[in-house]
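The data below hold one chain only, encoded as structure tokens and taken in the form predicted on its own.
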Amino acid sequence: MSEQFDRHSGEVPSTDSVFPNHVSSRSLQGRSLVTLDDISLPQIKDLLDRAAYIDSHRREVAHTCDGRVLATLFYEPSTRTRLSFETAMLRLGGQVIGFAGAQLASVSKGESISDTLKTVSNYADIVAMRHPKEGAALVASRAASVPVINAGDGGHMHPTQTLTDLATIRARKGRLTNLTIGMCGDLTFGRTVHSLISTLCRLGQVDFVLISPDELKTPEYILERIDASPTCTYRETSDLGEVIGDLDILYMTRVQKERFFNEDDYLRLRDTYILDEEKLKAARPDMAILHPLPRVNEITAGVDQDPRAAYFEQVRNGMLVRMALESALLGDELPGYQVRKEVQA
């Protein structure tokens, strides 16, 4: 497949060209976001819009959420993530309470979380929520009072994650479709991949190229949603240095050891891919690397320094959409920022 052309049409899709042309006028406010099929294309697509503008107008968003209160609620461990969301909401003049640990909180006592939900929801207006059993961002919404924004549920689905990536790949290829996007590592527990590639079967025209040890590769309910797209395809294989030359994005994830029950299998595993200068010669020099972090030794820091890898823009990205999210949900509207008039039901 040509990175610049339609397979189908042979054109050149505009950025936007994958959305439909009506978003519906019914605000995001007052709505939980468990996983992204919560939402709309046009709302997703607003998000993106949102995070950009947030990205260019700093000072002018910085009250945006003057007194609001975030709760990060993170029933597992979490740097990147729960500082992303606490920051976001730090910069739109808000402020945050929370805990980090399931041995913080009062589930340790036994607590449901339906009941912790309830009661949080009396001291915060919005609620981020990370948690390791999958399904629990769902039971939390549906006990809380207030937004319930799903930080990571299991091996389940990231929301805010994907909204991450998408907003890195817009930045580097201009567009979301038309593209030969490389999953690899741990397919089977990311719960990364599993909800990027949700959402790009929702936006149709990718090819994903799915690279994994036969140990960790893709859930078949995954692949059975590429599947159900008529413009997208999958191709699995066990060999990234057979693949890399054909890929637009590089999605590399880390072998998970907390997703493991058997310490041995990780210890076998961990090592299957490393990404290294070596590996990249091999590469489309527009090639662009994306991995959620943390990273072990997956991709090496001598990546660092090449102008493919888009990992770290992935962390800033990820607190300007999260930024954009929160005052969605909140109904606090961006100083400055202008909905598409045209948009109606």
Contents of the next structure:
Amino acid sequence: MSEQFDRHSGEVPSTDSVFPNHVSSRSLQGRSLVTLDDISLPQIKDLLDRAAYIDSHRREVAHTCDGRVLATLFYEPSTRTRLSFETAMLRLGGQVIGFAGAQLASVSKGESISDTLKTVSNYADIVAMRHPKEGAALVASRAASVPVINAGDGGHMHPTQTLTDLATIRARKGRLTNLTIGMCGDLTFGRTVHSLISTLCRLGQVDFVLISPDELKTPEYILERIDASPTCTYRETSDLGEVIGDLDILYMTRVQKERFFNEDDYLRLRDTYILDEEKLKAARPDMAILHPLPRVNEITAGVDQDPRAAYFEQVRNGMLVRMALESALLGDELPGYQVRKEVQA
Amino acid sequence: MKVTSIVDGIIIDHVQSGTALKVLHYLHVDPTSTRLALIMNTDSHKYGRKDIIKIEESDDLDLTALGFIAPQATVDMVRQGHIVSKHKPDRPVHLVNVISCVNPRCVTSVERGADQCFHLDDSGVYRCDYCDEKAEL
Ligand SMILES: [Zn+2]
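Since we've got the form predicted on its own here, give me the form predicted in complex with its partner chain too.
Everything in the complex follows now, all chains and molecules, and the chain you saw is the first one.
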């Protein structure tokens, strides 16, 4: 991966000295996205810039990927994520093929991931793949001759979810640093939380408040990652009400039933951290509430009307970052995007 | 120093005591058909106890796995009954098809023909390229 980055680094335009955070999408062209650790912080920020640009230039970008074909290979069902990837390509002017869940048996007939990707590379210009096994996206990216986007590999990595979260934080707060961010719920198994923390630690200057029952605390290796960041801090608590007034962002997570051995433990822990209108009274007026969705009952329906609720906005941001990513990996420039940089300057 | 048991070959010294047979396994040395000498659980100044492996005619041996299974070992080259050189095993950044991932959720447990790839992380631990699981013996 660094080899690819080096290969393209000579092409970075000279305006980069003026815009040190800007990296040409050409540095992402032809690459796969397996984990966000594969790409640089300037590249991440550039993708978020592109997502914001797309949002305000829907008509201008509507033909960016004319004639392109996206293949969505979903070895396990995740209708929301698949719809987001597919809508993103359709809104860029491209088309979509693929399979999901039940159709899988007839399509793959027990074929290896590598063979499937070598086949699909002949049909599609780019692939989004979800698979229940950890590391499946890396296998796919090594076999494919077109870019592969990891749409989730067995709870291992889900980079577009993290991009979505970052885009939502930035849209709401105007920045990704100098924030107090509360993570609430299942912090042991919640991989979206781990990935978001890791990426925010690369950016720096975030105070994390980790809110969970003792049974679902943040794993040690994530705490070590925060410790390793010279500008990030954390504190752990089991009481949401006690800390909610300190937060710029409250990231709620789902407590998954399949993590528990018995129903009683699940019900007790699930109901411990429910966000309702009463708890929200103590929160700042400009706090933003995020949730990767779908929710079970950890946010009551009454909260949806509160202007601090940002979780349905996240869905839109998810589509926008996928539009940014698909066009960037394909090397299809967004019409007018360069102009916006000059406006920024 | 005069060497016993072998004339031309290698001595793998300072192997963690009790693990010599495992080391042979990872080096793909078949003890039923190779001329070798094993000394197990002998006294060591450095480690208290250690194993020593002496292998005759070792030129074709790939020692890559040593960096993973016995990084603290010393490899002595023996020519005509004398040690002519000593070196520590390399710690290669990548190990391909040397060890297998033990994580049942790892894609390598289902993907036919997938290479078993491990890399050395910043803290000196070998991890699966696919699922990041720590390498285990
Ligand atoms: Zn693995």
